[in-house]
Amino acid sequence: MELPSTISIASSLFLPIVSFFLGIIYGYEIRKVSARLQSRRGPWLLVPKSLRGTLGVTRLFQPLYDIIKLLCKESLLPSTSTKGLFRSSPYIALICVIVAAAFTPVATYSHLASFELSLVVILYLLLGVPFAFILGGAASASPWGVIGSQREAELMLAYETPLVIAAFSIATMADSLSVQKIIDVQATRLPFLLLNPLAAVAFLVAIIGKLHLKPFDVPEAEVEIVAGPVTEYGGRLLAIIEIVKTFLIAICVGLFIALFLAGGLVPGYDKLFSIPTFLLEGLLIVLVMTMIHTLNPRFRIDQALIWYVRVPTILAISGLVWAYAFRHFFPAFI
């Protein structure tokens, strides 16, 4: 097994920066599309000329401005909280997403993605994020934080099952746990979105739950439990949590493109063409998730668990069975 070189690892350290700004753009798209679907304006893409002296030309980076504002504020720790765990939980989640971003290809680029177990590494690191939120909420000593952590733990079991099964269905079809190898297999054949749509749908629904978009935002149900696990967070610690969420959406979307859409590669075109293709595919995926988020009411936690068992998990298992059958009966396609 060939390990990435030192230069390759160093060059991959720039990927988290790219992923962060992709997450900012995706966050803006979620806000803007949600607002328009609800007959609101949302953040301006182009600010009216009369306001540009104050607000600038565009508010495309509004999610970034919100994070910067929080970074300038003081973090207050609840007196009854377990302060060490409460303070460290956001940083644990941040480390997980930064390392995961280095392994997740952006427009097919990531030297670390060629590592044979890169898919397993990404899935484990993404699993660390909800664990960190659960610990932080439980350590806050807030009843809303404890209830939110309990809901997060239950929902995590629901969405992680189809997500992992769907991901390994694709690994089975590509005969590799390397994300780069999975992309390369699709580059010479058809994308796995067409070869295994069952796994694709299951994976997409799973990441909607992972991102806490409706109808699966039960851990942070504002009208019920304020903000769930992050209720007692503010200032710089809340900014770290918002940075984690920004990374998380970019990583989830990038992983979906890598596993099911060949990382943005288009057969017959130069690799550079994958950059605009990747961006377009990412925006379309976020558009679909935002429409689901905006047009659906929130599930209760029991409804979410039952629905995940009955629909995405069954789809993911069917996709895994299909993957084994496909490799046996149609090996020429993969």
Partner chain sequence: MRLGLKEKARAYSPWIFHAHAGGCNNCDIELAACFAPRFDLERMGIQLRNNPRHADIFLVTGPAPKQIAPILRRVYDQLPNPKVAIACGSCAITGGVYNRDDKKPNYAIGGPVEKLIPIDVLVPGCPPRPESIIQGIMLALEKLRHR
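Condition change, the form predicted on its own to the form predicted in complex with its partner chain:
Coming up is the bare chain, nothing alongside it.
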């Protein structure tokens, strides 16, 4: 691997910012679409004229406003918490997620994604996020935080298995662990969504668990355990956690598009054309996830665990088997 040029360093610094704003748009879409599906209006795109003095012109950047507001608030530390761990764990998650964002290609553009093991690096860094949440929740010394951490740990074990197996079945089909290489393989042939739909479904369900959307929002079950691991967080530390969640949406969706939809590349078109396709596909995936989010009630933790083992894991394993069979029977295709 050659030495990183200035362009690659600049792009890898620039990518997290892009995926942060993508995450904000996706976050807005989740709120807006789930509101519309519940026959509400959701955050206004255009605020009525009489309220613009108080509420501004548009609510499109609603998650961003949440984050700015929280950044300007006081953070309270519970006196019984393990203060160092409590304070540092959101920052650990933030670092993990920013580095992962630099590795995730936004519409095929990422210099770090061409690194040979970038898929492994992204999966490992994404594992760091729930890990930091578990630490923070456990350090907060609140019963809700501890219960939330415990559930987060159990759920992590459940969703991480199909996620990794599905990702590796794609890597098997592409014969590479580099995300850029996987995109390039798809660019010339069909996208892996069509070649290996089993792995795609398993990956999508695992993402839903990772983002704590409705059937699997067990760790953050509001009303049940107050806010799970983030119960005791407030102000600036909560803002960091919200930033992490914003990044996480963008990374998971970006990874799905990179692995299964060729990063937005359409065969026969220019590379630049992949940017609008990428956005469109991202919004579509978030739409599907929001439909599932709105349609389902919450699983109990044991139900979620068993369901994850019973359905997505089996799907992911059959996807892996399918990938091996595909390689064996159509070696020319790869």
